[in-house]
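Below, in structure tokens: the form predicted alone, a single chain.
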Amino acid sequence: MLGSNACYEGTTQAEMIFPYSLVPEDITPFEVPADNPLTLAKVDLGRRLFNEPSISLDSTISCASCHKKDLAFADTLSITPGIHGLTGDRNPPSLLNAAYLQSINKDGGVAKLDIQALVPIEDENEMGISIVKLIDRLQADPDYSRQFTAAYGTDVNGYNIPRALASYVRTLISFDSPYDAYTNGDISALSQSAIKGKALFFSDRLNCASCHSGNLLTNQSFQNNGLYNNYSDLGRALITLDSADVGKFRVPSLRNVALTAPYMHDGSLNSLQEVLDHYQHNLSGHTNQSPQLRSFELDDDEVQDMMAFLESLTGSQAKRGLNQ
């Protein structure tokens, strides 16, 4: 963990970006890894590569074509087109956040945020282009050139233009929810509805924190919540090749969660009125459904107040988008 005094080779403290000016006191503060500090100059970088289209093969794609910043970086279709309108298999999640991620992807497929950005850079489905074809095509603008030189001290590499990705994406965070303020004292700050859906979501008859725990709402672990009988995409088993793992995709964070729709890893329910219909009456029973689902119906009046609740965790800057 960075600390006040951290400084590395070529970096000043002036330029440093701490974990800990970017997250409210009462959040512990993420991990930076000590190979790739964040400075302004990475994270300027970092944002200018996530808006740019000319990562993508036919300079069409962006990162920010699928992770809109007014939608909490996620989307509102159920899989969003990569190059020539080809589609993949999962909805694209949110990326507040992010940061906390202690395995990336939503099958935990890539150990850490510093070379996620390799997948969909390469994936034929989205951006489509090998890295060495983009590494020529960066070096060739003397802007990129020269903000790789800044940033990192060399030129464009794929070592650093991940990496660069993940600085920006370090500081996408959002902890400033009413949900945040009623936590921290604030009484005002939620309705009498949506404490009473904050009863019902931490009550042992719904179990919903026995997964959407923590300050980031997942405790990160990967679990089956009975979708479906028969999975086209493996999940989690397509890493591990356990058939243990079948269905298992990593348990989101309800952070922003009204903006994200639709829901789901394959973005399948619309609303989170159906996610609510889906644990209630729907669950497949698969195999390897999650031991902690449990079996409950809420009348209309708790169908509102969970649907209050769930509202109120969406932070002020995510709604408005992030001025990023």
Given for the second form:
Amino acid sequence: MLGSNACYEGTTQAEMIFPYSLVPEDITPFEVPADNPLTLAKVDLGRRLFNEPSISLDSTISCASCHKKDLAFADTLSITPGIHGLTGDRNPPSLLNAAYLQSINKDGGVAKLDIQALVPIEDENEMGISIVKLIDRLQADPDYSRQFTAAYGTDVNGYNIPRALASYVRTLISFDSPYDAYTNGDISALSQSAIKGKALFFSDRLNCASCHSGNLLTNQSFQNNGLYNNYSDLGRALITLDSADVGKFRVPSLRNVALTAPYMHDGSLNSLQEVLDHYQHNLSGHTNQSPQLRSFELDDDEVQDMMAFLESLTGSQAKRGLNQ
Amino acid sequence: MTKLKHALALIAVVALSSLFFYACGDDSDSQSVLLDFEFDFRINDQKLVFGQVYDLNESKVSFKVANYYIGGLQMTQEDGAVIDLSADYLLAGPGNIFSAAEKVPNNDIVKFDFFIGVDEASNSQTETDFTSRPSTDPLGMKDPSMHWNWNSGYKFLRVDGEVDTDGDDIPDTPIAYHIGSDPLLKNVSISSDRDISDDSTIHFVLDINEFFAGVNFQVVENQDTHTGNNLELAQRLVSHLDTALSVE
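Now the other one: the form predicted in complex with its partner chain, given that the block above is the form predicted alone.
Starting with the chain above, the whole complex follows.
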């Protein structure tokens, strides 16, 4: 008993290097809750659960059904169906760098990554199974029971199911794009066009970086970016109950954005071209629309430059579907 | 030596506690009682039965889930003493029973003060969350769930069922009323004159007719609220609790 515990501790130490090793030196490491330190055993378990259809009611849908490894853990469909072909309201976001999120989901409704997995597990349009039933199901599987006990020192329960999944999600790190290489001094990493696009993106004229700033190209605030006049999905207001928050969604990270079409909370814009059109010509002027949004007009070359810049945010591992 | 001392101490404790027990047991008939709590749901002056079809506000409806949280419970007795159960949460639901841990003097209860909901700290899920609570805890994970997975916190009150909308008298359009969020916590104060000497099982009664007073189930906007998506309806239903709740 004591012996195995000591061994477990030892492994934890050695493992501390991973996945922090994926975070470059110039980027602040993400934080891990004190009650759920990362270990390889948890990450392995989380990876297995992530790809496990049996954690849905009829054993047809896994996390990977909506968060696809070769699409930066997002999906090409606007709304990916869950069990029985049912659909919710939102487009699956990329999970890369989710370890850095200060609040979870597009409306920030979930307080921490460690309990996020209960959303898809219990949502009737996604996996549709009560966590209480899922605990019984996994406990009845000797193999999972053993793996949970090895990773958490206790059998399957409602505490460690979402925490194992969160441990895996924390390892999905992506800071290896041409843009990173360029920022770190490799001036050949970006084309001339992408360099011009970068300047446009960070310019006062476009003002994109007033919201899409920092290492993740998001300040993680909730903003209304003028998508609609009438929001059927109220966004942040669903949580705060404040009408001033209608149509506000968390500013998404733009890392790997070229891999994650379609765009916006509902996947209503099909391409980056459409996104640029939106910001130039289609702002709705909703009462909550952010005053940070500028009216601007890009010529054809500038559009190309912006596209080149946004494409330079694709990590090389993500591009090859290698994160796991 | 020490062993003997321990043994003696043990005997003393056992003897004392049995004395204590005896005294208590003797007492209970006349001076103190153990309170139990049960939760009744009433519709058309009858006990609500899940799955049964009822006429309600000119619609055919049936129900399958009815739960709410009672917190901060304090009961004032005729002599001014306060029975304080505010450290506990009572999950009200058909068939649920909550038993107070300690006996109380059997003086009449003249006032019930409580809230429907969950206090802000427990509701925030930032420290202790529903996954870290044991399944026996009223605030732990339940099926049907009282935790909100997509929003931090709990459904303070949850009623689910079905309504007939196509005129075949079969309720098959889902209706769901999930009400929560800190601003919707509802304080309730009920005066009473409850003698607890004969019947120490207190019944919290939710009258479904009063709760849904004036709600036309044929109107789509009245068929569901998850609070934020239909705040007006959630607020209206919460305001009905004043008349819908009683204690017997």
